[in-house]
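Single chain ahead, written as structure tokens, the form predicted on its own.
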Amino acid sequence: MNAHVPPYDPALPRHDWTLADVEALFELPFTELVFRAAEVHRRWFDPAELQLSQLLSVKTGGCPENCGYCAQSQSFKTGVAATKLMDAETVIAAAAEAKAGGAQRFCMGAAWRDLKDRDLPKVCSMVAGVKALGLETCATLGMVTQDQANALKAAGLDYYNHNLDTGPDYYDQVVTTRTYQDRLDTLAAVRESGMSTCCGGIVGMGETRRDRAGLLHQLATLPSHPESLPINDLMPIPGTPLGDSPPVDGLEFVRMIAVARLVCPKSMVRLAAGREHMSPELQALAFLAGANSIFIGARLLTTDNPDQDADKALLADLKMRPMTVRA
């Protein structure tokens, strides 16, 4: 081996990821797989910590867009009924109950196509009343201009989430009122802002391995990759175009885990919508491919959350604990 050639470490980040790279990953024997991702998040995260998030929707209904899984569209009949913006108040105090409830990050999400100007100084007072609290921040708005972006870091945004929600190729299956470059255009003005990004997408809506492989791909090849990366677990809604979609096997939504890890090694891996259907058995899985949050709390938007003791309790049985919160 030449001396002057560093060996190749797994661990490390990459930026050059083909497609083809990504889907032979998916391809992997399952058990080497869940190995290989296991060494690279005990490289950047301590194994038996989870991170705690929970979500509030600040502003539900009523949106424009036509996202085949979403209980929010103005195009579906969910029985979802519109509602006006919160007040900073009552956000702030449901973050508070959050925290004291053990949570350690709170996400604000509104029902909107993009952030109107008109809204962004209540938005920008809910932020900065939840960064008070001492919890890490998150907001996802719809697409945001350059300047709302800065604004939003400004009054302490920590991310910005914009999911990408599948591959690009599989993306006009799912939603047409809003193109994949639209969201790659508004998480560059996350980044360029300064916020980190939240971006991720779902699984089960119909999608193939190579889309799925195409949704990572797409994520591991940004400038910077995403420091937090949700995968969601379609939540079928009567009323919408999903809503039938059948379930994603259980080790299949684990090789999604296990290859998000792999080939984003620092990012937040978030198991995020869908654990209401999990057993422990398969969330325990997840946070060994490496997954390393969740979200707590009753409801995530419009859709059901393990309750707080079943969370409590699953975190008893694997003798895993509260991440350390980071300075």
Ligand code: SAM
Second form
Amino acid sequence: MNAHVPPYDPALPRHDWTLADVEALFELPFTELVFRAAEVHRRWFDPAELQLSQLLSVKTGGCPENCGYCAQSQSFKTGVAATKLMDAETVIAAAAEAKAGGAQRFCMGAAWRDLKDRDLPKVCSMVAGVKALGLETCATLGMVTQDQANALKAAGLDYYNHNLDTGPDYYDQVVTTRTYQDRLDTLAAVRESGMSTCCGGIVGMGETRRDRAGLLHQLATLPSHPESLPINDLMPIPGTPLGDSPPVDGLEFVRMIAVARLVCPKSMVRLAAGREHMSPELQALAFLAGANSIFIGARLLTTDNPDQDADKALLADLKMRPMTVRA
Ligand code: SAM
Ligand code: DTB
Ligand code: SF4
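Could the form predicted together with ligand SAM be given as well, to go with the form predicted on its own?
Complete assembly follows, chain above in first position.
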């Protein structure tokens, strides 16, 4: 018997979603969608808790890829200067500061197409040093091979972030220097290594609702759902092809969060980039709809994020608190 013939438990993770199923969730009345997502959220998480991650760009700019949203691609004139890979000690000191500021996970980002073996020892030593501080570790370094993923895992890397960015039908409009399949292959290597995956995408790049459903459909039908699922609201970067993109309607953004919560019920759904231009009310609605993770710290990679005082005030107003995590 098909386990998903109603009545079934909507809070149980499943991997047999169809694109039509996911699109149908987007079409629900807003209040019904948010209510369902909030119910599922409560089944797996304490809805008063937020997981707190902090980013550091450990190697900025000069990237050979042409992701149309990105400040760090060498294809676009964005005014972001290219830097070398930071020393492990500098990164570890920044992580200690992030921990003191309340971060639970420290995410190291590099503007690379792929990780080069020559950089692996330095990256592994920063990962090991950050892990030794008692933080969860995450890195986003472009494509990785199986051997590299295994080495990162052995060094103490808990999460690897690699986003699918958008639905498969819209992807070519955004990036042409690597394929959707390249991204799926990196995610497979990460899973195989035993690391947790952090994988999501961006809204606000001119995609349709069907493309948004397409992204969530891909995530929901992976062999295992990403443990972290970041939903970024595009930070428009002047000089990039998407620099003049109109903002996505706030309610559509909340729908994206709610559908993510419903199709990947046990994932940490992160309200990622874009909080800088969101009101406290919109953020609260996103938390109600199932978002339970944010980036803290005044900087993302190259763009701004609400500062510590603003986020302290937000959490206090909402009577929300950091998630209990074991690093
Ligand atoms: N270079 C690596 C890669 O692309 O795999 C890692 C860093 S890259 C900056 C990580 C992710 O950040 C991208 O896949 C994209 O989803 C997100 N991102 C980058 N620029 C953004 C922007 N301007 N607004 C929102 N999200 C963005
Ligand atoms: C993710 O999904 N969002 C983060 C992290 N993973 C690496 C990056 C957001 C970048 C926002 C634009 C910038 O600061 O350059
Ligand atoms: Fe390079 Fe990553 Fe930016 Fe794409 S998103 S241009 S791969 S840094």
